[in-house]
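Taking the form predicted alone, here's one chain by itself in structure tokens.
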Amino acid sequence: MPSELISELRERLGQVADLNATIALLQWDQEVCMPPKGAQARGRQLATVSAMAHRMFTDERVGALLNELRSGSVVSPDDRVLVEESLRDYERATKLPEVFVERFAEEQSRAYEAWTRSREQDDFAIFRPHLETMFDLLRQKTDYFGYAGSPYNALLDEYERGMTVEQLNPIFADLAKRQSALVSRIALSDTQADGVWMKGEWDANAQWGLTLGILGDMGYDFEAGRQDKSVHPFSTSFDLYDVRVTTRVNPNELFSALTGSMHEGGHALYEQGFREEDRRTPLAQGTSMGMHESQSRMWENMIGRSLPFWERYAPAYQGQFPGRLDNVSTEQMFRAINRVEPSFIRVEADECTYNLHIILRYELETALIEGRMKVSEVPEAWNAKMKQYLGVDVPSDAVGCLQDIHWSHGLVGYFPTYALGNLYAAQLFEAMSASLPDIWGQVEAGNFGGILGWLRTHVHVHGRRKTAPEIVRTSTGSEPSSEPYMRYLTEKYSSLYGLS
């Protein structure tokens, strides 16, 4: 009897997964290649399919199956985890009325199109009414879910289970203080990276070719994925064997496409590493966005910005740009990609200032959700916090409050996971380095099999079987902590900038 119930549950969950994959495909198309005039129809299509997925998942029969299986005692450990994780999702989903889910999906599509135009024209007024609607809906969502403490906790829990504002505030206050102090010390250093040779335009096709080669070296399976271009780099998964990435190629930024591809490639490798038997179930998902971001930030920064990596790939860059990099050494490239300099754009920020960009967004999000700020005040508040944390004067909203796609999709509560991902990544990387004594020799040889294998075994294969803190504990032997990350930053950049 339990086997029959599990089979029925898996089939129903699989159908919901199919609809969610269809939603993801429609969104991928909208961001990659949909013609502009298709926006209105796309909004309705997304609303319709989202309502169907919600209706199918919240069906009473699904609830009955989950409750009956949870009360039984003869299901396998794997099936029990599937039931518990599905029941958690079911209980949250049933709190949202179908009409709300449908409207939210339609508003996401409208907001995305408005954000695109607003950014292109550097005019916040275009996006403002859509952002106001989105935050109104998000506040409704927190009421539906219910919460203790800040209403922001209800949204944060979607991306980082169990994390709260009350826990985040002291973590972020400590990071802001320590990272700001490190940035100040670096600014006073006499050892600064020479970036003069990076000025000018860099062929977009050459950049693109390099990203494809490096993604392949990382272990990204191009027979189960592809890379495209988008306004904002992202990754998306329709199935274990269809995990896609995008990047942004900027002719004026030599390393922008590379860091974007490696970041999204880290996400994709995680998605390609789930278990075959978990396909079309909630277990074939990252356990949290913080853990997901740990994978992308590790590949982008700890590996992609390391000296051994550039010992391997500097010649490839020199080959793609003949005559322009002939006299630029590996050391110069390494120092250039690790240049610490307060900047406007989060996705192009250096490691030392990146978390400051995140804390800024977190503080604005919480103020908006808690009703302490109006959407109309966002540009001014954004610019003030950029001055406070990074010491820069924002010249326009296009490189200020309009730079990120997240709010247009209603992804509020997501930004803190980037910073948490940095912390998880450093702690996991320390443990991995201890297991792979020749890790930097492997990187210099362009052999990433050992790294990917370790991540497959300790992170990817679990899907949602373990929480992020459980993965950190079992992989490192310690509770999640910010100390490994600050140790990593301090050691790396003290060496780079000759800090005592």
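Heads up, when I say rigid core I mean the largest set of C-alphas that superpose within 1.5 Å between the two forms. Positions refer to the first chain, counted from 1. Since the model is a prediction, treat every value here as computed from it, not as a measurement. First, how it differs from the form predicted together with another copy of the chain.
Relative to the superposed rigid core, residue 249 undergoes a CA displacement smaller than 2 Å between these two forms. Residue displacement note: residue 228 has its CA displaced by under 2 Å between these two forms (rigid core superposed). If you fit the rigid core between these two forms, you'll see the Cα of residue 113 move by 2 angstroms or more.
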Contents of the next structure:
Protein chains: 2
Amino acid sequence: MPSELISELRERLGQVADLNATIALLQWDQEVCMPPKGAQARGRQLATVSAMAHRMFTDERVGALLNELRSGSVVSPDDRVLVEESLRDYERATKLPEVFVERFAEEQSRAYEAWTRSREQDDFAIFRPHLETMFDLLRQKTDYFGYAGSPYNALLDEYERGMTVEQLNPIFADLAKRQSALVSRIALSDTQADGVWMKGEWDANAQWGLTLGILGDMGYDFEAGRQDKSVHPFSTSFDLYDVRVTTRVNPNELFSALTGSMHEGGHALYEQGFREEDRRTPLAQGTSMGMHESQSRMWENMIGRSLPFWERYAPAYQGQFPGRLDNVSTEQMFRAINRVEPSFIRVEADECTYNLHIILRYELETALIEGRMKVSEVPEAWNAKMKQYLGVDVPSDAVGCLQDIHWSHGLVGYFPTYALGNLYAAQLFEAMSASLPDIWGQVEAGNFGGILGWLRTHVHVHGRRKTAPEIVRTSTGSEPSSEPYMRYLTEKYSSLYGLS
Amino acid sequence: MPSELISELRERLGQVADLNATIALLQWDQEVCMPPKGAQARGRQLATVSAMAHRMFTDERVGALLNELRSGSVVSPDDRVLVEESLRDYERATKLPEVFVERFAEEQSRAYEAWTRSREQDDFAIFRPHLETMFDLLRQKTDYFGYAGSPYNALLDEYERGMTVEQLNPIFADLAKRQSALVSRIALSDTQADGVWMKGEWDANAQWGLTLGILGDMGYDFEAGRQDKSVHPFSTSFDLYDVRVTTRVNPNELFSALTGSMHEGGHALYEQGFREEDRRTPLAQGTSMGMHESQSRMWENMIGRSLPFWERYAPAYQGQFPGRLDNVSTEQMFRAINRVEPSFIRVEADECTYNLHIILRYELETALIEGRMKVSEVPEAWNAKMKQYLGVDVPSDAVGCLQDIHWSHGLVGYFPTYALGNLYAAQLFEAMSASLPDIWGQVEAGNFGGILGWLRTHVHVHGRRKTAPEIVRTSTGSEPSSEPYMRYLTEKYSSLYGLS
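With the form predicted alone done, generate the form predicted together with another copy of the chain in the same format.
Next comes the full complex, this chain leading.
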């Protein structure tokens, strides 16, 4: 009986989901609450529960159920997508031999340790042998997974299903050229933002209060979530009705708590928007890292760094810091939060330069995986591309090719999803604006119901039922493209920097 | 090879400990952080992880390892106690048929639901049939576990290993008579404490600050724990180096946050005092509920409600509430926090009346389990005993036999451990005082190092390596007895109430 099989499948997937939620809680607590001496035991707890979750999901019975249900004919359309998505995860999870998974995890620890030292001592030679081993292992991984076209596609597929090097190469090449040109023109502009008034201390409690207020305005449900402080902001989810965010409040920065909070709030709104009936299944997940990132970046950048947003919230800021901002105009705040300044560091990059940091990494990663470059050539290639795209001279590998944690963890194929997030965000936002003609009036009124409603219907509610390209296609009528993002950037920054 | 067997055992027990720690975190988060809508998913997560922990521990391989190691001869003394204690848990965990465990869990839910309604509507008839079923199941449980003497011993053994009805009956009968007489004499005293000055609002942050300061003074390690707020104060542990407490701050009560905090702090100091090498094993647990309770009650009552303690902390209170307590003497605070007042409610009871509430429950529980009383007779028996022991007329079952949650959960055999905690605390404290002649001078100086050191050596470090009676015997030279507690009570309250 298919109905009995599907019940058994749902029960097993539900238990795996419970364990995954538990892992997420162990991690959340580690970042937010755990006392320092608790770290060692927490590591063991995470290892034990993660191993159990993996064993439970890769159980042969799960595979048997999935294959039987796939070949059966009496499965409802709703159940069919559950079976297909679960089978996709199951196949990925079972394709890697256990001995390889262990070897990979060991190298992750070693590489992470070496990367830390390498960066501290600003000496790429320490990290190099580990990075070589890591890329060897990653190439083996692509063989286990299998691929068409570039082997990089096998890695990309884990984070951005269905996206390929063949699709990305022309998009990124075009973006690199155009964003790089835009950045050069901005650098030459006479209209530069003045940020002197931002110097000084900004009360942490006042900043915190602003983030809570704006999260609430965005539609984040505090009955089904909470915001805490952590060193690195993140969002996490234990269930449709328990989706949490964190932010970091730095008294020396006026806006970073807010932008962090809106970014994580964008992720969280996605997770609070899945279907009730998809709870405890793999369908209650963001469909790709890029689509997830589109939600955070739309709220943080396209909304949170817009002039109408500041028309609304400048007075709130002035109210929270009495007397400090009376002589600062809305326009000044808007300009300050959108200052363009090429730098070495990706995580501090503005909207105009951000994708260039990503494309640089993507080009190196693909060359390494495809065997067109050696690990030893990375520093030189890095610095050359920084000069080419951003016009900056990298003073040292520590703030160059050693700045990111990702490669030490074997996270290759992940970076491009950040840039894709920007592209999806702009493309979705254009379509949304067309169907909400008063969108900026609503933002200026602090009314985000229309925006959230549109995102719920077109993006959130689908969970993994649609791929990212399918979502873009059905809600905009076009294939994923970089045009809307370039239009958005050019228009916004031409106006800000007086470019003709 | 025994060394290989013991390694395998330790690894399996370690994973069970990891899962139990994870369950404790899921529960801690539920009480402290979880947003309200997260409750449903949390229930499922707890059910899944609990089932896995149970399955893992009751695995036949664990039983085979334990039995092989027990019969082997080359096991070190340290490992032998691990094997014995684990086997004890294993046998208890496997003695109940799975179908019985499920039946019991179902009845717990039903009984809890009925108890809630029954108490709300002040109608014992709603709860009665469920309580009857619960006691039927509990009698079946005693048969599964087996016992010598009273069947109640089988239940008691779960919470207070090795304690029996035959030992408790004479102790409790004697205590009931003597505490009841003391309470009657206090009621007739002319020297009654004045608490009018305690009325009003007491700033919650100031109270919170005091609890943190005193926990620190007690020796609680905030690098290996933290305090949070929750509706019902509790303590919990995820590891030797992650032991957390909660308290409740009520602005209408001046001392309840402090007494709650010291109580939970006492539990937590026990858990922070186990042996490093016992981590991730069943040995890193309090040896019994009574011994655990002795630690909380010693800190809360014997230390926290002593005159030298208030000589030290009255100025701290005066400092935290500027101007409010200038005319309140240390003596007045000491008297107020030790006011004796017979009431219907156990959780609000003072030191003199507390055990009487416990003994009443114990007498009813044993009569019900031994078949000497019917559930239908409970309300009448309850009220008669309240009159006899405390001299009060119970106005309704809601504040009478329906006040506690315990029976609805099938927690029978648990109440006596609260009274045993008082007895152990007094007995240990007498021995400690003999070896620390300046103990009260140290308390008055806010120096608790000597007390904590003594408790570490005589109680904490043993974990489950010694039973509660063994700890009492080896550290006091006597069998567990009620004499030290009665001496403590009589002396303290004769002085407070001017009894001759």
